[in-house]
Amino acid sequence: MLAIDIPRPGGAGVLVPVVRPIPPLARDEILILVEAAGVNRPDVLQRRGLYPPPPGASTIPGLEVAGSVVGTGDGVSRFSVGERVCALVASGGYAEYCVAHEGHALRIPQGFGAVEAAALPETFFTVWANVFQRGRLAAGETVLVHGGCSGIGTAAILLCKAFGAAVVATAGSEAKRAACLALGANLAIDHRTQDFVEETLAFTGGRGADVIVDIVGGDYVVRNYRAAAVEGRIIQIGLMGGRVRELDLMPMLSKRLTHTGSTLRTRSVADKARIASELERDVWPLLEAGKLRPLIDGTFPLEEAARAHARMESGAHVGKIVLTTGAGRGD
């Protein structure tokens, strides 16, 4: 099969097609003709050497597919040959074939394609995981998204107005506020003309953000508990600016804040299967529905991955950057 391989750290250009057999499976397991694949920060980090998969993980990198089934486990229960499904994967999505743990498939929703079905697993699961589940985002909330048109972002931004909140999103430039405010946001605000804290604290009245989703950390973190609300949750998923070089930490005892992180790749088995469940559960009816979906700001053949990943670091992209097969192009 056709993949990518990081043959050493380094730029975007370090990406390179290779041929790589097609990975065998276990017993739990299903094997998916990949269609489309995401491209997400974390496979960035990779490449640069900052990112490893998790031991025994192909070291191909990718977190996210969509495809058909083309063979299962002898375990498997929930997917049989045929079926069209997304995946969350730990690595290997940046192939013609991967392997997806049966519990961490779910089937495409209706009236979806591949490519936006393959921009569905790490950026939904990320967010459920971290501002419903550990969050505990509530109905009425308001949530304060930064990086609003990262995956990350459109995917929050999408999820917290279709449950009820209030939206404040940060964004770098007057286009992406408006996107941020045509996905659905309250109040999108330019971080480069902008104080996110004055904004936030003036949108609720100065009560502040009830959940703060940072992708940023460094100088964020402080200007994040002078923006969250009594009792506020600050869920960090990100360090793009770095980290923190300094910390007050009394709003965090005055405010009796919570500030907590993860990271998706390395939960567990069975942690990941029972995200995918709720969001089978809570969000799919959604999608199938018509009341949610993603923002692609666009495709790249798999071949071209480089160029992909020199689009996301160029900060210039709107939502979900999504890599095509031959089999998704019908090549």
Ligand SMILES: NC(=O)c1ccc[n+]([C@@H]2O[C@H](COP(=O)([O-])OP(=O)(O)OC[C@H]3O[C@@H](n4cnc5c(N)ncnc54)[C@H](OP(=O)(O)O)[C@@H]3O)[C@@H](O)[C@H]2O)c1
The other form holds:
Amino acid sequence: MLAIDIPRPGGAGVLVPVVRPIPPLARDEILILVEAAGVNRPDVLQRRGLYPPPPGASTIPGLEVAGSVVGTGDGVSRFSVGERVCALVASGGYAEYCVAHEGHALRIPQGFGAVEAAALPETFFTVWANVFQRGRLAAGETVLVHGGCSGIGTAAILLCKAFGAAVVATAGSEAKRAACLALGANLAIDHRTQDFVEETLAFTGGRGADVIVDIVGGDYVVRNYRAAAVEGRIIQIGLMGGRVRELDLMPMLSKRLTHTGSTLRTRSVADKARIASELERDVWPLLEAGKLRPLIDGTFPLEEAARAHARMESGAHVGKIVLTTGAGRGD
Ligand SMILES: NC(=O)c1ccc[n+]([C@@H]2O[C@H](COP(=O)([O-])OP(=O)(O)OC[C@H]3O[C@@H](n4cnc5c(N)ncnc54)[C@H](OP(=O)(O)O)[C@@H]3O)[C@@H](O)[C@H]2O)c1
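Based on the form predicted on its own presented above, generate the structure block for the form predicted together with the named molecule.
Complete assembly follows, chain above in first position.
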């Protein structure tokens, strides 16, 4: 099969098409003929040598795929050959075939093509696990979503709105601010020209945000503490703005804040399956009813994964970037 390899850490240009054996099926796994594979920022980190795949996982990058089931391992009960699925995978998505644990796969929602379906797993699993399971976001609360036009941010805006929260989003340009509003955000803040602390406090009448979804870290941490409401929950999903050397924790005490975070890839098989079953129960019906659709920035052929990474690193994209295979394009 055609796949994309990372022969050495480096810039987008190190991603090269290679021919690899079709991966073998293990117990409880399905083999997927991949039509589309989502691109995520952790893939960029992996390419740079900063986010290695877990021990035993494929070195081929890619955390999510959509396509059809062409093989089932012993013990598989949820899917049969021929069914169309999207799946979360620990690696191996940038390829024409990919294996996934059956518990981490979901049927492609009715009315969805492979490209839209491939854009779901990584961000929807991450947002669900962090914002709803860990952050306990409730209807009527206010959530502040940083990086509102990122893959994670667009999924967070969509899901938080769908479950009845008021959404404040930050983004890095006027066009991105408009995109956040079009996705349903109640307020969008241009973080280059506006202070998100002041704007969030003004929006909430001085109360602050009940939940903050942060992919930035760095100097945002102390500002998040100022933008949070009493009993606020701050969810650290990424550290794109760097780590924190020193931090005044007094606001955490006085506001009784909870600051938590997690990475999806390192979670157990059972954890990921639990997230999948909650998504299937609570979110899939909304997708199938046409109430939620992931925002797609654009697609690239699998062979041109390097161009897809360059697009992501330019920061110009809004929403998800997706790779398509020959099977997906009908070649
Ligand atoms: N914890 C988990 O399980 C998990 C899972 C998936 C992803 N992540 C993390 O979530 C983050 C977003 O991933 P993604 O795939 O959604 O990314 P993405 O689509 O590439 O979006 C990244 C966006 O973040 C904004 N940004 C804010 N501060 C930035 C900075 N200092 N440097 C560069 N960009 C900055 C930029 O938008 P503006 O121009 O609008 O500022 C940029 O376009 C990454 O840190 C990723 O590692 C975590």
